[in-house]
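In the form predicted alone, a lone chain appears below as structure tokens.
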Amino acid sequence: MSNGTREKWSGGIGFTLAAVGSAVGLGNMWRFSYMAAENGGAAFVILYVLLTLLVGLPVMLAELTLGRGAGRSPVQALIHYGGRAWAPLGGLFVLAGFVILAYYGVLAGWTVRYAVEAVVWGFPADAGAHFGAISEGHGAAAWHLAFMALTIFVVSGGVKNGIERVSLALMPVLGVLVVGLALYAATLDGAVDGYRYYFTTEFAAILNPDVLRDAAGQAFFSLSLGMGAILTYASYLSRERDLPREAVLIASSDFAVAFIAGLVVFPLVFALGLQEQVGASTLGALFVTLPQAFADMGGTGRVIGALFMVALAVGALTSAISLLEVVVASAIDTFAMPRVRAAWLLGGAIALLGLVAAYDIGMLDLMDKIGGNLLLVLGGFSLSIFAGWVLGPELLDEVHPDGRQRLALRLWLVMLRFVVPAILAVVLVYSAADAWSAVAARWFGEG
């Protein structure tokens, strides 16, 4: 599909909110808090910020540049710049989006269910038993399918009437909810202890390869990098937008939500003495510890908890929309498939794959290690090689053809060529080892 007939954002604010919505999701309010709890508190936050600056921003700007320059989704964008030999890298982005959305839909289904139940009935007295009952089986599958149907419906509406309209409506709501919850959490008796835990730094953790791997995986998962989402959204962007500014705005907004979410989670946890349970499992902080806290708080907890879960559900939806759009846009560009057909056909296929995780929570964890860590890092590493070495100086002209910010852009090219691949190569080794350990433990009884 040519640039002349391709859909466009109606304005810059629509793109920005949609891109921020892609980045802001469960990765901010779910993964960030428990990873900080498990990986040295502020040490993880510091490492996350450094990786965002050194790796996340350069890769994001590369995705923005390639998407806008080609005016196409991942597979065709890579073919446009590098020829058919680089089509597999675009395919890797599509695969990552496909796999991640499959299990992400299950997590989002849980979140929407908690939000609905909190509004209608409140939180259960025994949050652990409740999560054990609803995390697998027919109920989990039904909520997963319902969430996927909503996501498909939005994407099938197109860029302006579907994605942009939803982003314009929901992202301001999400911002107000998160800030309001943080202000409330600051009034709790346990707020000071929660902040102290959040900001205490175990500097030794910064040198831990496992923490480096988790921080890099979190940065890529949270910023929607390595899966072609930012690239795809940029393919609908006009030439007038300042891409470095957009990259900084998206990354800073994403970090702000993640950081503020920690200001909500940790005061709540410490106020009710549940700090020992935060790091018990990757899902414990969000689906057991916090709901238990809300239940123990009575009527106030029901209101605050319902608002928190609604915020999560909004973030989950905007992120899921961007994941599905990568797959759908690729089908439209490559096979000239009508949008509605592509959305329902491919969205349905993703939903079917997600049923595996809905009926087996162990598979959800495995898919997260493969999709949420390994494929994203591999995609980012490969993209940095392509952008830095295959395109090289040609990439600079795509950002600012008039030569503006030339020195800063040359520094960016150096980062893509040397710094980003070096860091991601190390992370990739540990991510691959972690993914293999999970596969071996699952199917070969090893580990």
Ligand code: TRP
The other form holds:
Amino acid sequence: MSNGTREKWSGGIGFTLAAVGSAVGLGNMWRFSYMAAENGGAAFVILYVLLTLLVGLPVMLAELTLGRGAGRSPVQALIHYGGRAWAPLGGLFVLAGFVILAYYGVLAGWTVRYAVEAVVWGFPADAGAHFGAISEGHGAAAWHLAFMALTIFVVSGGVKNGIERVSLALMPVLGVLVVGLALYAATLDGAVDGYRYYFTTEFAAILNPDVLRDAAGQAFFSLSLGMGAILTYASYLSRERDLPREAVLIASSDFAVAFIAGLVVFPLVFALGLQEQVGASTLGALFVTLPQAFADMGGTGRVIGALFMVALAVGALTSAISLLEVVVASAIDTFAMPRVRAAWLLGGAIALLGLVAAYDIGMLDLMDKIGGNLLLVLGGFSLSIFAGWVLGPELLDEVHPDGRQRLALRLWLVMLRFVVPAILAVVLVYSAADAWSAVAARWFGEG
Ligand code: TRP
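Having seen the form predicted alone, the form predicted together with tryptophan:
Okay, now the whole complex, with that chain kicking things off.
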């Protein structure tokens, strides 16, 4: 089925680390803590874990299975299994990739800038003013473009020599940094207050549909689901891989990093007495509160802060790579475009779109609501219908061609057919309403 000349991962843990690299990113260390702070702490975390198990894992296994089975990029994989009628869903994936990477590049640009500045000058005393100065305008645009160039450069190197090599080198560094930082944070005065804030909650928040919407959107965003990124990576995978095992490995590593990042963020914030700032949480919170904490900590803060920002930048790079790869792989498969040209052309177009977010932080927020929440939930919903109902039992043979684990796989199919679409249909309504009111507030001046 898959054509013989298509590149493959080299075997070993290259694929797993690349997929974990896609999943672990700004979503874990920035979006997760800010969402948890905004949505009632542990209530959000519990809901997030439930959604990861009930919705995230089944969709992840579906993406892995479709990708490996077809050995093609999302658009072509959907056509391969479902015919031309399903091509638009592939188009939706590519669109989501465009929108998400465009603003993700801007956030990553801030991160890289912080990392470089921390090493060269340390953190400025007034973090809020500094963030105000760098988050919008020419500076934000320049760092975004530089980050995009790096991302394009890696993707143009190919699956084995670009993506896999970078993931093998960088993911272990990220893991060590995050765990080390959490251990350090545990020694701070105020760590206990930080943990308490992280783990206690009003449980009523669990029943709040806004919390459900954010937790589901976050699960998709953090696991890189709903737009064919995992599908694309799996298309370079060989037949022998045990896909359910990979799905569990990727999802649990992703959760572990998000959870541990919370163990870094909250103690730091409480040790420095900056908790009010987190309560008033907005998109930029982590980019103001944490640098403020590092600045207030003096010399140690500079070292710790630089390490934190480097970890964040590493996560951002390996994630951005996977976003671009979806778009590039689609162009290679559909238009027979050479990889290097596809990477620079399409990556360049995405970088230009990102300028919109670089010059206007309100647009960045809006692109996150539409791309990072609504489009992913819509993609996940459509994909579960496709895998569960259009393919159905046929899908099972693609997971384990030898018919292993039949019972567990049947349960998976039931989840894909009923549980996943039902939950996502509800979430979709709230995501669409949220995205719409953000659009309306912006263009019609109402909220
Ligand atoms: N998962 C990444 C993060 O948490 C972001 C990301 C990478 C992503 N690839 C994706 C999100 C594909 C959605 C779809 O930062």
